[in-house]
Every structure is written in C-alpha cells, then in structure tokens.
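First, one chain by itself in structure tokens, the form predicted alone.
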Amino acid sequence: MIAVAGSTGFVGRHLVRRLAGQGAAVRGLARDAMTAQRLLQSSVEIVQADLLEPVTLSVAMQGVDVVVHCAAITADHKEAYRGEYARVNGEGTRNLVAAARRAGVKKIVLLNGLGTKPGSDGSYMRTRWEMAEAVRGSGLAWVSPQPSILFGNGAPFPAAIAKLARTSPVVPILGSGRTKLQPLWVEDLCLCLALCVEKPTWDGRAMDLGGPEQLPYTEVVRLILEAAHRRRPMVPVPLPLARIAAGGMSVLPNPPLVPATLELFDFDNATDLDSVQKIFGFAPRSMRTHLQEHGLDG
C-alpha cells in the first residue's frame, strides 16, 4: 500500500493518478475527504488525515508500506497564522514520521524543493530544512526528490503569472530578472517519484532536479505570457521594494506575492542540465516546447 500525503494538492493529484494507473494500491490522505473523493479516482482509498492531528495519522498509516509526503505548504501561499509554515512543514512532518514508524512503514519519499538548506531562524527555507531533517533522522529508508519550479496542467506558478497578465497592465519582474530557473514538467517529476517508490536505487539521497533548460526568470515569464496570448510590459521590481510590497499585501486574504516567495530569489533555482537523465535515465520535457504544443493546461 502506498499512502500519498497531500493527495489533493497539485503534485499529489498527478502522482495519485499515475500510481493508480499503474495498478498500485493507493491511499490518498486528505484533510477534506469529500474534496478528495471528487478529485481522485474511484480506485483510490481515501482517508481523512491532518499532519497536525497525530491520531488521524496513526489510523492513516495502518497497512502502509511506503508514504509519499507531498503535503507541505509551499512558498507561494500566505500563512494563515504566524508560524504556520513551521508548524505544518516542520511539526507536521515530524508527526507523519512518528506515525509511520509506529505503523511499520518501510519507506518515506519526501517531495521537497531544489536548493533546500538550513536557512535563517524564522525563514520559510528553515521549515523546508526541518522537513528534510525529520525524514533523514526517521530511521526508515528515505529518498527526497527536490525539483525546481513546475509546469503542467494546474501548475500554480504559470497560472499565477497568467492571471496577473489578465488583471494588470504590467507584469512585475522580481529582482534583476536574471535568476535562473530550470522548469520541470509535473508528469516527469511524478515519474521520478513513482520510481523512488518502486526502487531502492536512490534511497538515502536528496536529489535536486530540473528540466532540460536553464532560463532567466524574465524568459520564463515571457514564455508564459506567450502561451496565455497576452502582451504586457515587464517592469523590474528591486527585491528590497518587493519585500516591502509583500509585507503590505499580507493583509489580503490571497495576496499575489508573499515574503516566503522572495526567499527563493536569493539563489539560482537550477541544477545540472542532465540531472533527471543522469539520475533516472530519461530525458525530461522542455517547458518551451510543452507550452508551444499544449499551452498552459497541457
């Protein structure tokens, strides 16, 4: 039995569909079981579970061989309350690990982000590091693919840029615009995750992954605007000013920019161009080609 924590999220939905399509016994863990029933295949067992409610995790882990952890809060989401990133990502992962250990789970596959490092106290990056530390210290077999930004049907980043282009006369470019990104197709990521579930080949490794192109942030935005059939001037916004703006927008229920996102512009979000080919043995899809052939929703 394979349990997927975060089964109704962007990556979780795609991964559950792939695993179920391969005939695997899949259990989707979700805080909202009704939403999961609507989004996931009928062959998938759905169990209500919350990373912050250990009792629900104990039930959810019974009979599970491998758990895939895709349930973190990502950097594009506003904290519902101060400290939510740390509580969900750090404490929540520790709760999941503890429940897995008690239930005799054999392996944890952790989806994290490219370039995960300790970070400073109180930073979003620190909560990603805490996830990694909890899994590494679990005493169980573990593996952690860490992708760059993702594209594909329902991908949050391209959707956010396209939405901004529909509602704003300009598109802000954070920082210099030269920050390198290495977009990875979500289906290619899910193939990597499925291989990690199936084989022990990469156990004990955290692996930075990216697509076949390293693109400056401005070029990624340009490709998204082109796929969305929008022409908008791109206006550079220095990071110090962007941080002030993100702080001010935090009063909004769903702000277009949050401070956590800006932490990811402190470094190039890129790795070896052949990372997927070298590690998993297949060539990932190019974002440029994919958008030209399938648009934003392919």
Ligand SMILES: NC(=O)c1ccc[n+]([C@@H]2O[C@H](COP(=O)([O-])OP(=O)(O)OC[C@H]3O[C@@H](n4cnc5c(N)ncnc54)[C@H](OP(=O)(O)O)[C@@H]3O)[C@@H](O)[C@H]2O)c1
Second form
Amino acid sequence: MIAVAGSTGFVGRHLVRRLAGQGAAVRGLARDAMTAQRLLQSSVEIVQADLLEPVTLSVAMQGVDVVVHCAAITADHKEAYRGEYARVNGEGTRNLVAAARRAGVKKIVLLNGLGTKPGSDGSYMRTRWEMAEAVRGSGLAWVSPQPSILFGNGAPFPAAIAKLARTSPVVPILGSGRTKLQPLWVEDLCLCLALCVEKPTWDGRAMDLGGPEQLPYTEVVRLILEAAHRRRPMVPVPLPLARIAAGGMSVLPNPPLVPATLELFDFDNATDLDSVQKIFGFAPRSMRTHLQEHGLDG
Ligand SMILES: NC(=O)c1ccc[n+]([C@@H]2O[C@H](COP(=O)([O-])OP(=O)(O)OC[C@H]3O[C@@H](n4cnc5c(N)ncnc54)[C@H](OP(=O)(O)O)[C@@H]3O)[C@@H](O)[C@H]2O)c1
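Since the structure above is the form predicted alone, I would like to see how the form predicted in complex with this ligand looks, so please show that one next.
Below is the whole assembly, all chains and molecules, this chain first.
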C-alpha cells in the first residue's frame, strides 16, 4: 500500500492518478475526505488525516509500505496563524514520521523544494529544512526529490501569474528578474516520485531536480503571459520594496504576495541542466515547448 499525504494538493493529485493508473494500491490522506472523494479516482482509498492530529495519522499509516509526503503549507500561502508554516511543515512532518515508524512503514519519500537549507528561526526556509531533517533522522529508508518550480495542469505558480495578468494592468517582477528558474513538468516529477517509491536505488539521497532549461524569472513570466494570451508591461519591484508591500498586504485575507514567497528569490532556483536525465534516465519536458503546444492547462 502506498499512502500519499497531501493527496488533494497539486502534486498529490497528479501523483495519485499516476500510481493508481499503474495499478498500485493507493491511499490518499486528506484533511477533508469529501474534497478528496471529489478530486481523486474511485479506486483510491481515502483516509481522513491531519498532520497536526497524530491519532488520525496512526490510523492512516496502518498497512502502509511506503508513504509519499506531499503535504505542506507552501510559500505562496498566507499563514492562517503566526507559526503555521513551522507547525504544519516541521511538527506535522515529525508527527507523520513518528506514526510511520510506529506502524512499521518501510520508506518515506519526501517531496521538498530546491534550495532546501537551514534558515533563520521563524523563516519559511527553516521549515523546509526541518521537514528534511525529520525524514533524514527517521531511521526509515528515505529519499527526497527537491524540484524547482513546477508547471502543468493546475500548477499554482503559472496560475498565479495568469490571474495577475487578468486582474492587473501590469505584472510586477520581483527583484532583478534575473533569478534563475528551472521549471519541471509535474508529470515528469511524478514519474521521478513513482520510481523512488518502486526502487531503492536513490534511498538516502536528497536530489535537486529541474527541467531542461534555466530561465530568468522575467522569461518564465513572459512565457506564461504568452500562453495566457495577455500582453502586460512587466514592472520591476526591488526586493526590499516587495518585502514592505508583502508585509502591508498581510492584513488581506488572501494576499497576492506573502513574505515567504520572497525567501525563494534569495537564491537561483536551478540545478544541473541534466539532473533528471542523470539521476532517473529520461529527458524531462521543456516548459517553453509545453506551453506552446498545450497552453497553461496541459
Ligand atoms: N508547486 C510547485 O511549483 C512546487 C515546487 C517545488 C516544490 N514543491 C513542494 O511540493 C509539495 C507539494 O506542493 P503543492 O504545490 O502540491 O502544494 P498544494 O497544492 O498547496 O498542496 C498541499 C497539500 O498539503 C495538504 N495539507 C496542508 N496542511 C495540511 C495538514 N495540516 N494536514 C494534512 N495535509 C495538509 C493540503 O491539503 P488541503 O487540501 O486539505 O489543504 C494539500 O493537499 C510542497 O512541499 C511544495 O513546497 C512545490
């Protein structure tokens, strides 16, 4: 049995579809079972579980061989309360690991992000590092793909830029616009995750992954605008100004920019151009070609 934590999320949904399509026994863990029933295939067993409720995790881990951890509060979401990133990502992952150990789960596949590194206390990056540490110290077999930004049907980052282009006369470019991104197709990532579930080859490794192009942030935004059929001037916003704006917007219930997002602009979100080919032995899809052929929803 393969359990997917975060089965209702963007990556979780794609991964569950792939695993179920391969005929695997899949259990989708979801905070809201009704939502999961609506989103996931009927062959998938759904178990209600919350990373912050250890009792639910104990039940969810029964009979599981491998758990794929795709649940997190991501850097584009406002914290529902101060410290939510740390609680859900850090403490939640430790709860999941503990429940997996108790239930005799053999392996954890942690989906993390490129550039995962120790951050200062209270930072979003710190919580990503805590996720990695929890899994590394679990005593179970583990492996952790760390992708750059993702594209493909339902991808949050391209959708956010496309929404901005629909609702705003200009598109702000955070920082210099030269920060490098290496977009990876979600289906290619899910193939990597499925291989990690199946084979012990990469156990004990955290692997930075990216697609076949390193693109400056401005070029990624330009490709998304083109695919969304929108022409908008791009206006650079220096990071210090963006931090002030994000701080001010935090009073909004659903702000377009949160301070955690800006932490991802402190480094190039890129790795070796042949990372996927070298590690997993296949050539990932180009974002440029994908958007031209399939648009944003492909
Ligand atoms: N998207 C990208 O471009 C990208 C790039 C690199 C790395 N990643 C990483 O990949 C992972 C998945 O990202 P995503 O884009 O799929 O995120 P997402 O769409 O926001 O999904 C997050 C999932 O986590 C679940 N979750 C949140 N809090 C939870 C809790 N307390 N208990 C149980 N489940 C909880 C959510 O459940 P609900 O439906 O109940 O909210 C949802 O299923 C994240 O770690 C992210 O940082 C993503």
